[in-house]
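Here we start with a single chain on its own, the form predicted on its own, put down as structure tokens.
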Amino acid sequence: MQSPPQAADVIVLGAGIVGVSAAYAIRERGLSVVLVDRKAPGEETSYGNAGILSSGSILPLNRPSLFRALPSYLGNNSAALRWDPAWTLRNVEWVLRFLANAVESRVRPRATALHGLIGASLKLHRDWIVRSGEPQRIRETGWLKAWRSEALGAAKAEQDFLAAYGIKSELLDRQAISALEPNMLPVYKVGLLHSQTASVDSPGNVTKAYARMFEGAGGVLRQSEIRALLSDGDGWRVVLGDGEVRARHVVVALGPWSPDILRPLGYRVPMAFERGYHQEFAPNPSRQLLRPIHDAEGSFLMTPMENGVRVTSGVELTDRDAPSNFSQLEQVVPLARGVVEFGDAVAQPWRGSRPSLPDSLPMIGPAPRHPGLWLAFGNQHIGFTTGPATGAAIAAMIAGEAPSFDASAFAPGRYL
């Protein structure tokens, strides 16, 4: 049944962490907002991540060390990266642009941009999670990146890079790792504790808490299929499965589905889909993890979550909607069991798609040819970390103000 047309100052498309954050930040400024998604908040890509609020995720994935790792990926059996040859042939331009950004001269400018975005976002997360009534979900225990080999040089280089941006970390040897995580088996020789990083016990439920906060502030949440985005005079009309909404402004925050809604408007978004998998397992109550663990050489993350130990796998480069391939997850779960004891799976394996642009930076800002159209997507591996500041930046721009951080590197015009 069709609902009568609805009107608002702003429509936000997408109820992941970025869209929910944008909707709440815009509503805080007094504008009427309708937030639309086909699913309930936090049930797509924002659900399946490792739940880390990472101060140190300023190094883009495409950096010079990538070239050294490429030979290990050619056999297509690495836990870190699997790639679909057919997808690669169809997307050679994206691959080449991604590799072109992996040069030394392009690392620090992007790291600086991400540092500003992440710093602003962590402040908002820490504020909002308390404001939303869910402070128990955040843990200020840092996260540990650990190496099984004598990788002190790699750990020290990463520490030095982070220190240049004022980000604190601690180098740990085997004994110090055991003191930090006494329930882990002593498989790691070197560790780097990101001490200014927090984590949450359910990124999906945190996103839902922010959505409830948005509704509590007078925002409107609407669950419906998004069928079209149409220019409508000096505003916009969004056609839904059960009606339509009109507004002066519209924010596209649909993550990996953003290119689809923008294509009819003439925008060709150079997006790839870095798919990832996770599965959760019953924890051993007497052998629990205290913080997220990143196994640098095993290419997986383990995080203690509300429902159990979540094991997340590496990157799969293929079409967004290609059939699931759980081989990477199956490869790393035995490795994870060799680090900490946990029981049987408590849920089916999960798959999501990280929306990634060739420079590993999101799009945050106005669409270049359509007034009132705002883009907020492409946050790749750090969407949960960076969602609040991405949304707050869009809110500021709609109000005609500058964001709290330098967002120039994220301007959509660099690709569109």
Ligand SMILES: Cc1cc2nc3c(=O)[nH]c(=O)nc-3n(C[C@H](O)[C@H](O)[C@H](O)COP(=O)(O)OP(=O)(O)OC[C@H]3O[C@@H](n4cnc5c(N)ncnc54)[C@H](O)[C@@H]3O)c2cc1C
Contents of the next structure:
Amino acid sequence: MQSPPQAADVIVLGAGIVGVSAAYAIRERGLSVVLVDRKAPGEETSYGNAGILSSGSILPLNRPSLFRALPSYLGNNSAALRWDPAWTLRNVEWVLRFLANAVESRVRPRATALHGLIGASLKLHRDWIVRSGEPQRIRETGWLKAWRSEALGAAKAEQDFLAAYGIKSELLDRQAISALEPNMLPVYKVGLLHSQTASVDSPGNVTKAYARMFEGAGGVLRQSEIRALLSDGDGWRVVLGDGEVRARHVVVALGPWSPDILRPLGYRVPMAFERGYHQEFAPNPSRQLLRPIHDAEGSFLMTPMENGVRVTSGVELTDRDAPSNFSQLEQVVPLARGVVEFGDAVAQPWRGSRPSLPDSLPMIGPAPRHPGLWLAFGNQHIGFTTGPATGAAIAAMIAGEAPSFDASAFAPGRYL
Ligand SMILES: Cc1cc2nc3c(=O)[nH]c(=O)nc-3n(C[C@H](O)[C@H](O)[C@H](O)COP(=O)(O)OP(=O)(O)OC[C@H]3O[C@@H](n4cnc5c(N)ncnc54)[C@H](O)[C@@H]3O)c2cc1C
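Next up, the form predicted in complex with the named molecule. The previous block was the form predicted on its own.
Full complex below, order starting with the chain above.
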């Protein structure tokens, strides 16, 4: 049944971590907000990620080392990257733009931009998780990146790079890794503990907790399919499956679905979908992991979660809605079992899409040709980390203020 049109100061489209964060931060500034999603909050990409709140993920994936790795991807059987040849041909422009950003001169400017965004976001996560009444969900145990080979040089280079930004990490040898994670088998020779990184035991439930905080602050959550976004006088009309909402401002935070709603307005967003998979397994109670592990050469992550050990896979480049291909996950699960003992799968494998722009930076800011339209998406591999500050930056911009970090590198006008 159609409901009567609803009105608000701001409509936020999408209740993933980015949309929920934007809605809460805008509501905190006293504006009326309607947050719309076809599902309950945090049930898509923001549900299935590895739950790492990473202080050190300032190095984009497209950096010079990518060129060295390219030959290993040609056979299309690497756990790190699978690519669909037909997709690659159709998206050759995105691929070339992505590679063009992988040069040395483009590393530091992007790392600096991400450092600001991540720093602001971690502060908000640590504050909001307490305010939302779920402080037990955050673990301040760091994140261990580990190498099976004698990769001391690679680990040291990463440590030095991070240290230049004031990000602390500790180099570990085999013994030190065993002391840190006593239940892990001794498969790693070198480790780098990102000691300022935190993690959560359920990213979906953290997003839901922030959404409850938004509702508790007087925000309105509406569950409905978003069908269209129409310019309406000096504001916007959002057509939903069961009615309409009107507002002066609209924030597009639809993650990997963001380009769809913007196309009719003449914006062609150069987004690719770095798809990834996870599966959760029953933990062995006497062989618990104490923190997330990133197997640098095995190309997987393993995080102890509320419902089990979550193993996440590398990148699959293909259409967002192409059928699932679980081969990367099948490749890494046996490797993960060789690191720590765990039991049977507790759920079916999950698939999601990291929404990625060619420079591996999100879009945060005003749409270039439409006043009152705000863009907040493209947070790629670190969107769970960066959601809160992405949302808070949009809230500041709507209020006519500068965000708490330099957001100039994220301006949508660089692509639109
Ligand atoms: C395997 C994997 C591991 C990852 N690990 C990490 C990690 O450890 N740390 C980290 O920081 N990040 C990680 N990420 C990245 C992170 O998950 C994403 O960047 C982030 O969740 C994106 O959030 P979002 O709010 O932009 O999108 P989403 O969470 O996808 O939210 C978009 C919302 O829009 C809604 N929607 C879309 N279309 C419509 C419509 N027409 N009508 C109504 N609603 C609609 C959807 O239902 C959805 O709720 C990982 C990603 C993957 C895939």
